[in-house]
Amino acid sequence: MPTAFTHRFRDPALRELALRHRSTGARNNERLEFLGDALVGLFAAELLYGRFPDADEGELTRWRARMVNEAALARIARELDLGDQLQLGPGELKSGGFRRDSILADAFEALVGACYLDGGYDACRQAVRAIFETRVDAVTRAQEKDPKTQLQELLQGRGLPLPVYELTASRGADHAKIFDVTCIVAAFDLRCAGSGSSRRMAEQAAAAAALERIAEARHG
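May I see the structure of the chain on its own, in the form predicted in complex with another copy of the chain?
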């Protein structure tokens, strides 16, 4: 079934405002996006909460992040053909802003905010849930990414420099070598060790240690 946003706007001006990028001027979708972002987060949370009574908060948080991240919302926006309906200023038009993930994701959030103002909570919830329902399986069944990828994405997401992996030692006979690697995350002033039977596995272990230390620092 193709993705559709089922709400019919009583006030078409609200829908139009949701699709006006800030490059068009002062009257744009940024405020609606602020509201829609919170709604999208709630609908995803509620859907996962109800659907997975045995999932713990960590799983729910991870799944929700997959459901509402910029790339995921941009995919929805594309399926709804929001790109074609976007109002962009001349600069963004020229540089292909209607294809950019951030602009598309924001437009979807703004549309959700507009829907809430137009039709109220229940109507908005119904429209968004219908879309999210089709994505629950993909989100909850996706493979966990390996630690090196997770660490890289975490740092990239904050605009921080990437980690450096240094081979510090290799021990043992050729058929049973152990590699020691240090993962250096300058941004967090971290040096974490990892060992494994291949250099790659040692790097994964070191990255996992770094992720843990970063998580500890964040949650105090």
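Here, rigid core means the biggest group of C-alpha atoms that superpose within 1.5 Å across both forms. Positions refer to the first chain, counted from 1. Just so you know, these numbers come straight off a predicted model, no measurement behind them. First, how it differs from the form predicted on its own.
Core-superposed comparison between the two forms: the C-alpha position of Val40 differs by less than 2 Å. Core-superposed comparison between the two forms: the CA of Asn69 stays below a 2 Å shift. Annotation: Cα of Thr134 displaced by less than 2 Å between the two forms, core superposition.
Mind sharing the form predicted on its own? What's above is the form predicted in complex with another copy of the chain.
Single chain only below; no partners, no other molecules.
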């Protein structure tokens, strides 16, 4: 069954504002995106909490992250055809901003924020849960991707350069070496360190640190 946003706006201007990217000018969807970000996280957490009474906090946190991360919300936005409805400035339009994960995810969150202002808490909750309920089982069954893959997909989704991993040191005896790696994410001006008993494990640790820093910057 195709994804649909079930709320019907009483004030069409709110929906229009939700789909107006900041590249169009001062009147844009950033404030609505701020509001919608909080609501999306809340409704996802509530749905998981009720559906899985035996899950611990760690499981619930991981599942919520999969439901509301940038790539997941961008997929929902594509299913709702939000890319075709976005208002973008000339630069973003030329560079294909309507296909970019970050812009699509923000537009979905802005739409949720607009729904809340237009119809109230219950109407917004119903619209968001209707979308999430169709994918919650897949999210909880999915095998979690490793940090390097997650970081690569996040950057690719935004059209940004891929990270670079540098081996900075290796120490210890041959049978018990520890490798130190730095993950460089130029687009976010990040240099994150990681260590492990193999170079691959050190790269994964560094990528995980980078993902955490990017998440803090987004939600901080």
